[in-house]
Amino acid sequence: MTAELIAVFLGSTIRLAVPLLFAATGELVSERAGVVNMSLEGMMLMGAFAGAVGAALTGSPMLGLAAAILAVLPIAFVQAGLTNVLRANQIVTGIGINILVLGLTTLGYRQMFGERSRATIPGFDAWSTPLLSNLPVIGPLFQQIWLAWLGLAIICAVAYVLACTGLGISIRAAGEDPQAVAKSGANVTAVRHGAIIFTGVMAALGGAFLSIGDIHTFTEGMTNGAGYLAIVAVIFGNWRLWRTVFACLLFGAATALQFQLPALGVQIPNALLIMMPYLLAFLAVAGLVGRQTAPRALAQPFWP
């Protein structure tokens, strides 16, 4: 593999990954406070059509950002209803939510830009770091349009509060033994209500960043599982934060060879290339990369 070949798989693999991890890092954070937030493909899904229907209609994508956002909190605060004050069954509250989403967003698709239309809309644009993005191979990681650092930030950020903050513990206590947050003062469903807003605002960020960010169209379905291989990361990665983000690295990974491996003249069926990633999830969730260790409370409903 040549340097020029090796520069372009990494900048992909980032490029691929991203939306995986603002999804993954969200998820992290439910998890540990409890509760399976099933509905993240829904939320991504959402935050891309709502991403590029703001951006078309405004010209801008900063305010279609915004509007994916805005889409996305309604379908946080009924997931975090159901769950929490319902306390319905989290898995099959989180696939209707999905189900739904999918049908209202292809509705929405075929309406606003046509059954096959495939309308360029207003996006970011790649910026390159000053000199960083001059390095030979490893250039192309700091040629990534600004959601990428964010997204970093944000990963840093959550690493910090989770370890040493208050909040922290009581997220990290929620999906271990609520019962004793309750006994300590803490309110366990603001805890858990707040930990799916935050999942449903890291989703619309990883879904804008498909439409807007990355390919600057809405496609039917463009999500394609991304949500579920953000729920997989951070079973892959047992529930901590860095192996989260190597395992959404993983995938983007293997998402870029898609790519890489035809240009090499590597004659592998695209069929099985397409699954690469949804096999390493399977072996993730069969448990064959190691032993998992899932909060105690988690998907356990909180009865105060």
The other form holds:
Amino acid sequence: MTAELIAVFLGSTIRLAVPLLFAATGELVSERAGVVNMSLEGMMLMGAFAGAVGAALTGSPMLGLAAAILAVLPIAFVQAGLTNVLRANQIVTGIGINILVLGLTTLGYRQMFGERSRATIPGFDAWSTPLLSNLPVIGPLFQQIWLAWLGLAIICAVAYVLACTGLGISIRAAGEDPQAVAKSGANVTAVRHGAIIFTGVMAALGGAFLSIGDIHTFTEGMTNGAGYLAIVAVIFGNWRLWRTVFACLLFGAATALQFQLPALGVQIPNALLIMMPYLLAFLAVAGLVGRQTAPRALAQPFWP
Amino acid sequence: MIAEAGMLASDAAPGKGRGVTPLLAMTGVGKRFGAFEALADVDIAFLPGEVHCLLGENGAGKSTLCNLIFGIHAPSAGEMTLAGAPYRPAGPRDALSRGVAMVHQHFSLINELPVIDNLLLGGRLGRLDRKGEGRRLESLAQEFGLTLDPAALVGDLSVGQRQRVEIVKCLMKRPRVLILDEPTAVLLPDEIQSLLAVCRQVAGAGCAVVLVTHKLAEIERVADRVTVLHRGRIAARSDHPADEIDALVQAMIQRPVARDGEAASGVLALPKRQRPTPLVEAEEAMQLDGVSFLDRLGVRRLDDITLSVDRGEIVGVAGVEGNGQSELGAILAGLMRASAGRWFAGGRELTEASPRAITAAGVGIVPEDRHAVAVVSGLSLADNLFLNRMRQFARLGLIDRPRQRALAAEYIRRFDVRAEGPLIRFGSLSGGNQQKAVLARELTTPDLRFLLAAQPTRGLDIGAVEAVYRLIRDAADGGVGVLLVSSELDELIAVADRIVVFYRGRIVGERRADPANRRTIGALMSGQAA
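So the form predicted on its own is up there; where is the form predicted together with the partner chain?
What follows is the whole complex; the chain from before opens it.
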């Protein structure tokens, strides 16, 4: 009984953490390159919406996923242009984009799904990993849709690129001292453009996971702060990839607890648990969870 | 060609290297930043196999020249050629691909990354063979007698070690032209030796080495040819620099001879100061007693400075920049503590005093770097005029703005600050008016006894220079002791009563501020004991 509950808890932890993992990994790359991509929330929401629309119109969740990426790319281009070319304040532009996307998706949702707001849309089904899913107790852990495994693969690839390639050095260096990168003959603007676009794709995947991967429907403002939470995970992870992954899992677990604790008969006000990730983030930013070492040139526009 | 007056004797003689095709040539090159002319009419050729030193004071245009060659800035006028072909680099990347590398004054290294990553930055994007590349670079470094630890974090290295990394980063690109922008400013003496040896070796391999410096000992040791810049123009050249150090120093520190042939020392329209005879007995305004300063790396920047300034006296501090003047200024302003020795002003010991306590003791400070430490450009002129004395306007904890404005308006009139009004943003004033405003604030310090004026006329036009010195003189006539630090020897001679010469952190001589002593003082500045 208890073992079963734990397995369910772990399974839902991962399910809830996957969208954060996508978005946070993308955000990590941006921030290591020196750009705070505050529009992450809007990118995720657009990904969730476009994924739902694509899947509903075509009947194919794969095409929905493609639509999610295509719809988020323009946002990434706008963000890249604003921050790297026009050198606008990254926080302000990001929040502006978030508000814009919230309005756009809400309007679009009401236009398209207005009458049948409860209808499910075609989505991805959970995927029983051969062998692993049959394991006792932890078996349910491996009953995830394939996007979760894609996420894991991308995270490993990002870890490799950041640590072992010349591109990775350029990305990390662009976030620390862009002037020095330029003097070394690398193209800071190109690196930062690329990082923002990568973040856009990752946020689209994370958002689409929410709508067509997890619950097979779209609701207004359904990301509900997941993008901000992913940014918090990067901060909590002290801009290190594996610590950020850990932070996402921690936040996923804190959210999963909201549903598990009542089942266990523990009475804690739900609001406290919803607060939890943000509270942890406060502690992290306040320097109580180790020293914070943000990239030195984070959020600073680059002037050649 | 170049202003004839600035040419040294050897220019007339056929110098070595004549007839060799220059590796890099600039003709008529100029660079403007807005209204500021950083470089003008520069004709210069860098030959293969030579170490070519660029000599000049701060702000003479040396760094601008380097940045043009390395593609950080584009010239506003003139042409450059590299090995005979037109050369107009679009940026550092372009310059590097054409074989031009630069050791930057502020290194192009990322402290957070290990040495090897720094060296490979900007190269290939794919998978890196850190081990193999590390070995290859270590042996390249050894070729030049340098050691390298590829795994070390750059942030953990000493400045000298970082510079070696920066040099290897250039050498690994096998450059044809190697620019070093004031590479020795941060080094210990034995590190300088090995750096100069590297320069020679690189030149020996057929490169053109461009070495920016204002240290004369290095020129004697390593330079094949020297070009002196002054205020953005070429002031002199020499093919035998070791024999012409004196003349080079003169060219570096004096104003370029005016077009109508007016003597350099006549530029200032101020009459030579006649110091009023002391009333009864000279009273000391400021005293330095054996002050020394060691920087973070343990380099001795000030060495046993003992000096006193009487009330009503103007003492000039002459010296090539970087010989301890900045450190002395920072100590007197309370921004740094002397490592040894004590100092006094107005009879009070201020060795350990805070800037506020120093002001309270009647000391006014016109610092060298106005923008960094004297003013807040974003605040109004009126706020800047009372930045350290705002409390006088306090009324129930609020600033009595009308009273502040009225007093500001009075200061603006009295010190002839040309501004539209007291509320104008400080940063929008011209450099001269900004400096007059700083002087207005410092000269109105209550009970002012001593004024430090560090490079008070840097970057000012001639009218403003005269106005600033008039104010300083008036203060001295009113009984304030003034220590005037300037790299413009002619201005010191015109304004000061006596001049002490700084060389490598020591006072190497003292002379009356008399035009007749100009040559001796110049010799002292170049480290030749008179």
